[in-house]
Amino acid sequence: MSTEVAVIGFAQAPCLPSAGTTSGVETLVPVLGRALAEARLDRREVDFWCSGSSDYLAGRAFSFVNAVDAIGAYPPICESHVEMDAAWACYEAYVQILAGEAETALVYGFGKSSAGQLRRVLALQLDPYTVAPLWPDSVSVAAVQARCAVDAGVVSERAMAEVAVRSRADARANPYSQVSGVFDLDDLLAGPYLADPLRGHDCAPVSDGAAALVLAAGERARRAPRRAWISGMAHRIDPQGLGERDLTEVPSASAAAQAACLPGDLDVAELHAPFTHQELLLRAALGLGDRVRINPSGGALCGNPMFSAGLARIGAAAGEVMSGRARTAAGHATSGPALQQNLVCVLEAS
């Protein structure tokens, strides 16, 4: 059993308004291959794959099947799926690499979001007995996060409108972005509403695209060539319901970062917020104060395939650490309507 659990590989394939993919194979073949090699691992080395991914998204029972294709079902591999961000599947074989179950695992997740209209399929994670018959659509129910957060003066639109500019000019040195360029701050500001207070620049993009991250073991880990140390790892989910919390706050991203022991010090922090004043809420539900970088990929907000975005979120932040631009790094996953479910993981140099 390892009480040492590191990132030793990352690889993504470019958010795209559409992939053109219908099982996801074709997208994750190459992205698997990139990850192991920067791993410098065999497939057949690894113990363990996991993967996230979604029924209703890809409309049809059991679509994470047809992914086994991209890894090879023979000889017999031991496998995983969860029904969400592939974070979540990153947490388990975590826990799998921890409780000795493995020495090595390859976590992947893959999302055509072009498939279907996203705003009313997202419908679907609300409470499926009073909200969801309505058909909410998931800008509408961000909007109205976003709302309460601007009349209780905790975020304004000026300040959602400097996240997007921010995010926008960072994501020109990211390849994989599908949004990215040199912004005016009041020219975004002068753009019609999609849903007030949001606009267009306020909105991640629909996304196609997959990303692979390796972990292994102490001793398998400090054999390859990069490695970026996990030091903690938790998560947490505040009610379903949009009325049963007060929506200007995270409290779940609060407690996972505590339980993760989020450290005081960070460099750079990778948070999933697809929209603008979710980064504003998880900044402040984290205590990110200005000396933490935040998203320099461009984050989601720049290219967000759905039930992969929150992996690249801990992949790039790890790839932050192996690059030595950064000392401490978290990397942040939520999924659910309006920031219900969150999770951090804490990743070091050493």
Given for the second form:
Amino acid sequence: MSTEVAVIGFAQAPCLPSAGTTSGVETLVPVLGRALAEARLDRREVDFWCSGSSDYLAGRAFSFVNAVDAIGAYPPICESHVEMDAAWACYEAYVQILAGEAETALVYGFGKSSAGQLRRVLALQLDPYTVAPLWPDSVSVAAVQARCAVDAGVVSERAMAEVAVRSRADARANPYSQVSGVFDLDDLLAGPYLADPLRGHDCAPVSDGAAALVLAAGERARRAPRRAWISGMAHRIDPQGLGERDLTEVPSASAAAQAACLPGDLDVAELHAPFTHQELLLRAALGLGDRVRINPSGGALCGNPMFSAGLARIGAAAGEVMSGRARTAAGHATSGPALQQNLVCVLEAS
Amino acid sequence: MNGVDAPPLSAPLTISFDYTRSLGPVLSRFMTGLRERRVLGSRTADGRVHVPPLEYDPATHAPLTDLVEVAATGTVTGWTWTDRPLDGQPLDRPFGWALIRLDGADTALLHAVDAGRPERMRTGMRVRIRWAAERTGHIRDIACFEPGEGSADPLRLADEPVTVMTTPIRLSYTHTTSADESRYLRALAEGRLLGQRCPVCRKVYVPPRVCPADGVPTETEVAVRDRGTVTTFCVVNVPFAGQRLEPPYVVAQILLDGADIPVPHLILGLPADQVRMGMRVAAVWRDRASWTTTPENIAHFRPTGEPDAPYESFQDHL
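Mind sharing the form predicted in complex with the partner chain? What's above is the form predicted on its own.
Next comes the full complex, and the chain you just saw is listed first.
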């Protein structure tokens, strides 16, 4: 049993407005291949497979069972699934390795957000008695949160637009991003509201995509060409009722960061913030100072494939460590409405 | 993959179903209250009143049984505006979404505000419930909120308490096939059955798919005959909604000649109790004029009259 776990490989599909088949299998095959190649691991050396996805996205039952074709489940393999972003599948795999149940794991997430009407489909994650039957869409729910934050003075529409400008500029270096480029702050602020106070640039695009991450325990990780050690990982949840908490704060992100021992000298944070104001709320909740580079990948604002965008944040943070650009990095993932659930994964070089 | 293809086939797919949910003691009283134009909240040990009601105290974890009535008028604590309402939302004209703290409550509920135009929305605005004309004990008994004070008087109804709520769900998708599935379906429209061979295990899959044993795309195209062997089957005796045939009838796994994975289909043309493993069957195609890119081009399979295939010939394909 090892107490050390590292990320040894990562790959993602390009974030696209619409990508091929609804099944996800064809999207996953090359992504899994590249992640394993980076980790120098054969498919049959993977002890544990874990995925994140949702049937509601594709509108077909047991879509994750269908996707198992992509991993070659014969002879029988050890596999699990979470109906959440695959960052939570990563947590499950991490625990499996810590528990000595596996030495290596491959985590993957996929989603074809474009098959249905994403912001409407996401209404089904809300309380099924008193909220979901009203079909509040995910953009409107986020906009109510943004309004609360603007009213409280913790964010401004200008600061939100600055997040979009920085993210899109950084995304130019990320070949997997869907949105990128140089944008003028005032031009963005002159745009119409999508859902007051959110404009188009405040919202992540609807993206199809997939991602895969390879984990390994101590000695096995040291044999991989590159690695980023996980020094802590934790997730927490806030109440489901949107009116049950102060939407301008993210207590579950703070609690997860504390439990994961987020270091004070962090170099990079990849934050899973599908809306600009959420990045600002998360920076405050995680206590990230000005010296922390936020989302050098461009973040979810520049490509937000459901169920893999959070895992991709961990992969991007690991990539910063593996490449030597950072000694410490954090990958963050969110799930549920208005930053209800948050996961923090701390990665270190040595 | 096999060269350049026409774009993958896609088609609209609408799924709908009713979620029927038991309410439990707290939400039952809440929904029963809505039917009487009353809003009930639950009081936690710290004295706070939660609307919508919580079922358990988040601090003490005790069941919450102390429900109190709050006003049908309240204050907006957060809002946004929607210009183009989506299917199923409370209003079909532009409206505001708002978190609303009803007078007497300490938490806010999310609902629609029929304010006419966005300029009328603001944090702190006063709103009141517009009740649905017909109420059934459902959150939609609150039709929406509207700017203003006061509300219709509560009623005293002698009806049974509401214990179940039903919420219809309707979702529309565009379902898109893979390139391989598209080739398979297009061949079906020409009366041909296509398989593809896995480059690793050499098995032929019909319809083509990523090889589930090896995790690689199947590559070589293989024509498969429209006749084969029943490997296993079941007799459907149970009637169900949407059933097209009168039970009993047989659904079988059919190993087409040249394929390694059986396909499911109907076996008709003989009494259900005469279908057997190893029976040789052939496809019965519908009228050619009706062929499209669907498996329905084959109406069913029927016995060919050939001798049964020996068990050894299909034992590895069960």
